[in-house]
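Take a look at this single chain in structure tokens; it is the form predicted on its own.
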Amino acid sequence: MSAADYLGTVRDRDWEQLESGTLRIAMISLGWWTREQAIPAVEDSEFCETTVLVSRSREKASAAAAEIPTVEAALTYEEFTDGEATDEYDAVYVCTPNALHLPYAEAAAEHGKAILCEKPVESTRERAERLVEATEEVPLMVAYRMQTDPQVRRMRELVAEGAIGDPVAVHGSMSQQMLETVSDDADQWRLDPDLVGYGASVMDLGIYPLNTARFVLGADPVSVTAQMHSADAAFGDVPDQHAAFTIRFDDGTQAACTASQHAAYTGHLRVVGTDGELVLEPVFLGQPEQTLTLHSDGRRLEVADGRRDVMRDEMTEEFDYFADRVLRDAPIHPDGDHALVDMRALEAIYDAAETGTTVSV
């Protein structure tokens, strides 16, 4: 198969083995991401449906439930934790603020339910370790949606097959105007260290190039450096309104990454090898017309993905992959142990920025 033909298979679900079945999902927290991305993604999925909604407010959960025909129960957090309506769902999607992942993952595990937990898996390395330990007896997947994105998966395969020679360097970036895109409230949880964890930009955005580089390379970080600063009053309680960090991986590859919650809405991932390079952009934020390009031997091969709603498609891929694995009782990746590597790297990145030194992961 030629490289052009190979790139043309980018829409294939190389992981799919399930032919039929439905995984019933309880949505934990009804913030904007759950309402605008996760619930529509499940509606578009082949193997999932939303059957339970969980929120701090019963009124909010009931109002949202009235708009979704498949929902069987609307619960408060306390009712979910106490075990109400456990017959109405098979798995949970945890999309609370980072520091609240642990209690609801623990409750789901006690109820014997599979868990899809948003990244990062918790707010600190210590809390993440507690979450992974508490969920050992149930399937746990951490929601790194880029790992089920067809083009990212093809990047990984092309690197493994030597399409660009030996990988040498990764360049990754992700940024957005958070106070415009997410919420204009400066008191939101992403700016609260007690809820977000180590910081705002690397925890929420920088983790995308970090984890996607790990996945594409099949490598793990061994040391990091970092620089950060926060200039505006809204970011006064977090160190990283803007951040830049480097990673050395165990395969010898070096990565240079940036992240910002107060910059243009964009992202890219570039893998440079001894014989060529792969570029995916725009990426991470679900921009339309995401393009994967292979540069090798003086040629430029490109495949443009014409999805009109890339974010929903990425989320749908993620939910269907999760269902495929849970319904078949098959191994899930990325799992909790995989996520703990990121948590150690995140802790090291913030330590490196504070100390101005290279920190081992």
The other form holds:
Number of protein chains: 2
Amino acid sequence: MSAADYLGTVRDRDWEQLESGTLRIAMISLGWWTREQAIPAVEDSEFCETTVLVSRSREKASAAAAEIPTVEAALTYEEFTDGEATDEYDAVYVCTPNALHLPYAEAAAEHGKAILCEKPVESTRERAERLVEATEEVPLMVAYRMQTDPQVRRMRELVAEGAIGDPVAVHGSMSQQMLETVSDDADQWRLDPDLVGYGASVMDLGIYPLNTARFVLGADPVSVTAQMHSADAAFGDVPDQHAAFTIRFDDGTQAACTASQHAAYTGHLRVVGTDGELVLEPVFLGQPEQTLTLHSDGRRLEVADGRRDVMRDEMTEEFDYFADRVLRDAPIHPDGDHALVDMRALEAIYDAAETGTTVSV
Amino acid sequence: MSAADYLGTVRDRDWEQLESGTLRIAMISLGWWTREQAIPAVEDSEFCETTVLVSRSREKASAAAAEIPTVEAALTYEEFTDGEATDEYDAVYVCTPNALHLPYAEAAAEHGKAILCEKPVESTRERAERLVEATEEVPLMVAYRMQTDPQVRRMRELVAEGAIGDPVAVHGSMSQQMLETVSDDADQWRLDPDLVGYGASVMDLGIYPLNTARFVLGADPVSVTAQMHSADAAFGDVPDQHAAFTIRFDDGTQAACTASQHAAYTGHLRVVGTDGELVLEPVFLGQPEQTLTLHSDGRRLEVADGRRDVMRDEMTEEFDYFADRVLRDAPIHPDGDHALVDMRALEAIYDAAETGTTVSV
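Let's compare: the form predicted on its own is above, so bring in the form predicted together with another copy of the chain.
Time for the whole complex; same chain goes first.
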């Protein structure tokens, strides 16, 4: 297929094999992301349905449940862990603070449920390894929504077919005004090292260019360098209000990335190859007019796919892909082992900044 | 002035004070850059004229001179150094391999001539310091053509007036297929450590995002990290066929940059601030349709200034700015001390890659 053809098919699902079916989801935590993105995305999905809500308080869960006709049960975390209402769901979506992924994923695995776990998969490499080990018997997908974004998948195909020659360099950035965007105080766990893990901006944002570069290149990180700093008092407990880092991949490609929790709401991904470059922008934050541009041989092909709510669409794609795999009992990618590579890279990036050295992944 | 007004005036010179005058230039070396860019740019300039050509062989110089009516003398390097034809020129443009800037700049200073010296100002920090010291008595400008590019100057003004809030992160890349672009074998000094200095891609290309970021931010580098590698045999004597590096600046901004001598002919510069971002693309390599884009508050302002030959226009601006300053006996920026900061940063970037550590500048 030619580059122009690829760019013209940016809305097509290239993975769907299921014809019908329903995966019943328990939403673990009802923070703003679950309420504003995940639940609406599941409403839009073909193969998923929200049937259980799990929250800190039964009141909060019940109030939310009243607005969603498909919900059969509203549970506290303790009730969920104890195995209540296990007949009412087939899978869980874990969207708690990072350091709580492990106990709820463990509980879900004990109940024999499939798991869609938010990224980073846990707060530290060690806890992530425990999570992956504890969930070996059930399907586990880590929620890298970029990997089921149609434009990102086209970008990967274009790289693989040589549309820009051999990849040489990647640029990626992601930033937001966290204290404004994540307005719910309860979600400020991102500034608490016990809950977030290594830090604030690379764990939460930098993981997007890191993982999307891995996916687009089909390559894994080998070594990293990093500089970080926190200027404002609110970021006093984390090293990385702002971060810049480089990644060398096992195919020789080198990435230069930035992440910030105190900058404009924006992101981009650029892959420079020996014969051209691909740019996806804006990306990562669900802004409209996400546009994939191919520069090659003096030509410039540009395709905005017209999605108005890119984030919700990405979440819908992710949930349907998860359901497609779980219902067909098919292998899932990105799985836990894939996510562990990111956890090693994240640990290395924070180590690199702290020790002032290049760190192997 | 508003952002829209700035973007609308991207062709205006904001520095010209001279009304008339002519600076007579001796071109030191007749490599492809001098022949194809510098001499045509001087032909286009208002205040410069090429009156002397200096080359390895008198034959080459005379043959080139025959095609340029303004040329009064064609010299060998030795004749130039010995002070021949000093009445025929007021200033020199030094465009030799990096490690030959010092002897010809020294000679020019001894002859009392103003100097426009290509960047990097020399091959190593030590030699650059010697060059700056040896030329203290004459006007010295280092040829950072981006600093007199009208769009780059508007970008700097927009940053200074707060159009994107406080700058947080910079991305910059520059790459070319050196073995194809720089086709003249004699110009392959870029792969000879004795002539090029620390390496091939950061010295020759990475210096563009480094220096342009400095100029646009009004900030200087504090510390750097880097990863480099050379894969192809032709690059066996230099560490950086490809490079990725980070720079922390003294205003807290952090840059993530890449440079490659074996990738597509392309470059970009992005500044992300707390309230928006500015992107200049394509840039550095003189491609047409160089476009300055401002994203802020959901608005997107985009201005391509319509220049067809951006490189030649940039070189003309640079020469006229240099003449404006020399003929008026006015301070020059970028001067030698400015260039020495880059040399310290370049040395640090290569040190960082070699030692695997974060290096202070």
